[in-house]
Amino acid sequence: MGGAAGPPMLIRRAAAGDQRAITAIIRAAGINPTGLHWQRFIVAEAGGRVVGTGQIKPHGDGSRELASLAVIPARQGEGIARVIICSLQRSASPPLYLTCAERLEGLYGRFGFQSLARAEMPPDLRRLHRIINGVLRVLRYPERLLVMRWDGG
């Protein structure tokens, strides 16, 4: 669970000076560290420090993914991720996709995201889904990657 609430939070567009913090937060969270261009990010800032991140990541097939959602451990459980998700949804027209571990399906479902069958996935995310789940199967990892879509509303 999260710690006690810290300083007040501001959600804002990322600036060039935030690149190092964005990269550090994403790497610490153990999520995909590719495509971390600060220009696509919004950040949660508290006490002059970036405490959370998220972006809309474009793919070559024209799809857009809500990605790189992470909050520093000391501020988890305070609703920062919820605010980032809602801010990104307000700034994007549907459809918006995301990839996540299957255990997070219920969390993202609360924001209107629905799991997709392979045939419903955009080509780039279908390819990612196939590769990652193939690796997870070989490693006998018990969880799978999901691709989800938000259609607005």
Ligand SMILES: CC(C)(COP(=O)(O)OP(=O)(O)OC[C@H]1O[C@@H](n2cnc3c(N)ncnc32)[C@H](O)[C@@H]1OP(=O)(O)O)[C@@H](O)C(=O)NCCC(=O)NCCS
Contents of the next structure:
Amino acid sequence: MGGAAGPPMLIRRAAAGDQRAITAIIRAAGINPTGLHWQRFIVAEAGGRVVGTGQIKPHGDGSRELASLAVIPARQGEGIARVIICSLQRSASPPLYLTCAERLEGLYGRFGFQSLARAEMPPDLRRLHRIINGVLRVLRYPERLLVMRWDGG
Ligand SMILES: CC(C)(COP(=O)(O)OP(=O)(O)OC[C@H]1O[C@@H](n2cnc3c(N)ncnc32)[C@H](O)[C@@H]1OP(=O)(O)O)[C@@H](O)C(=O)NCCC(=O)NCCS
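For the form predicted together with this ligand instead of the form predicted alone, what are the coordinates?
The next block holds the full complex; its first chain is the one shown before.
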């Protein structure tokens, strides 16, 4: 595995020493900064540096979410997210859920995820979906949050 534009890439389970890098990458990416326990993460490493992250996040209702997918800007477009998504899909049995901005529906669609109607969402993500989209509506933000599911295959 390797990106054309940089040093070779390794995908591995995160270790305690990766926590700082995981938190920094997620914060810089501007995505949900909560629930970033390194024990659930896999990371992409290149040149001794963490360049990409992803995790499977369990919810209280029993559902599991593919979350915290981020790649540092300098390494985007090299297929790193693809490797992280496929690796997380291999490590988890379906169904797997995720939340994303509408503009990323096409990305996750490539990996078999499909958008859900409210009634199809597990309770925890349905609640999150309602709250976040309520806030976005009040702020007149043009985009909405989607909940998607992968059923395997
Ligand atoms: C979204 C993100 C993780 C993609 O990482 P990446 O390593 O550049 O993605 P890849 O190069 O692995 O692309 C994988 C596939 O998704 C497609 N893709 C990538 N970004 C996309 C986008 N914004 N919209 C639609 N498709 C996209 C690629 O074309 C590629 O498809 P292909 O393999 O069929 O050609 C990265 O841009 C990022 O970190 N963004 C900021 C954080 C974020 O928004 N995370 C998602 C939270 S839900």
